[in-house]
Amino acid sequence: MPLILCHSPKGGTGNSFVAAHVAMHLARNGHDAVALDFTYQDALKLYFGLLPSQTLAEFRSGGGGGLAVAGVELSSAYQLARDRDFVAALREGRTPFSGRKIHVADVAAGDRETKDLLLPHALLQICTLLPQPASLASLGKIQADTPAVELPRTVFVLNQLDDTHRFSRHTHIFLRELLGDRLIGTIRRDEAVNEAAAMFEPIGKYAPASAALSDVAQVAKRIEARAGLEAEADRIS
């Protein structure tokens, strides 16, 4: 019943894009993967190629009921985070996530309450950053009174890296020096990500040669290893 929490203190970083592809990578590797959209924006499904009008079933702690897309059980969890029994269970240390399924939670930047409730139950928190001053300034906002470099279960992804821009290059250098191996990967800026979402197609279908698709696949692989989640096929063999 592992939980991987995707949350960045600054919105618009591509957190949902990363969450979707981590879940899809886990599914391809034989895991029972569940993607939970805790956001009011309800945008996670766009990266699976779904329409904005397509409604997701509410997540049930017993499992099942979600829409199966790309091998992932996709469910809404926005209302769940406001359910008193669910919140009480988390605060009391009881996990509502059951079985061997791996849950990938996409939590909005401004929803610190849900992030703080889920974090004690998470194997790993993924924090997606942009090569922008506002995003870098948010490093001090990830967890109160704890420097980013001291967060024990948090890893970082630099999204929309553009080596043709000096600030982007320097941001990458700065984060490598600051975070070391906690910066588990970079994703190149690629307009195909937005184009695919706008066309309601997964990027793997719309632009299989996308640089961002290749990069996020490597990031997902490192997250799987960092979380100690060996491939299901490897465990069986």
Given for the second form:
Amino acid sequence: MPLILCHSPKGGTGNSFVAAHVAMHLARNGHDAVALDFTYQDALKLYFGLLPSQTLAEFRSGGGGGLAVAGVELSSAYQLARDRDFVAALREGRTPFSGRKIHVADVAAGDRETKDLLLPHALLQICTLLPQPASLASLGKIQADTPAVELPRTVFVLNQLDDTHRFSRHTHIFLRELLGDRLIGTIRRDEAVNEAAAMFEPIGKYAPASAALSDVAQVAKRIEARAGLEAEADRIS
Amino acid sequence: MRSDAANLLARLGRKDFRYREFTDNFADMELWPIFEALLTDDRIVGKPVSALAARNMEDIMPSAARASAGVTPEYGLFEQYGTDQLASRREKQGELNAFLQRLSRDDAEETD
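Right, the form predicted on its own is done, so what does the form predicted in complex with the partner chain look like?
Shown next: the complete complex, the earlier chain at its head.
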């Protein structure tokens, strides 16, 4: 089931930024990548260099209709997650994420319903954390019935890491030990991420030497490998 | 100074930078109460350690014990998470899990 679910129990951690760059990485590696924005905020498109006023077409499971940006088919899925037939299909185990396309879903922190709906259909859940107490405290809220360190298909990304700050360094060390290889990578704090979005440019164009860009590229590569999609990319090429 | 930083400064011909490395190992790491709270939360670690055990970071985190004993950590703060290091990560996760299981056994024996 080619779905990668990006959801963090705490908002504002950079979930959409990670989702956008995972989708762009997959597209660069020859996958048919679809990025689905399940959020009301509708901010995923900013990381593709689009304007807030640009409206995305609603996702159709048959494909098509999405806006092609950076090789990714970008669609809104906020209304879809509230569509009775779609919800019923997912609950019955029928997946609309069929075929060879890889779907990357950006789900808002507060929208646990959509997250729970999509999770059984996902290859992997990416949970983005910040080196901040409120974000760490949310580790207990990832899934009701399974401890965070035992979630089989969840990987963690520590975003906005700043080694000049003591708590940030200590959080990195602590999470590395607590989560082991589930901590799939870190992304350095980098103002270029904000500046690029403010300029309506992808960060790769606005600041190609950005530290965050190089880190998120590494993270995306490891996510592709962890989801078992590297072999698929080799086959396609 | 790290050699890559020294090389970069040499290439740039700059001598007026102040150099500082922001590195910590476990021996330097403080056990912030939030870390202790996470280690004692069964929603996070499954079988949580006791509050007392959680305060002893060196017992819970084997790397901390090695660092405080003067053993060089196996990896640095700036390392990347390459696949070649995943085995090392799994080993460390195993150590933590083993410790938590040992604590659980000890607790069970004490209550018997």
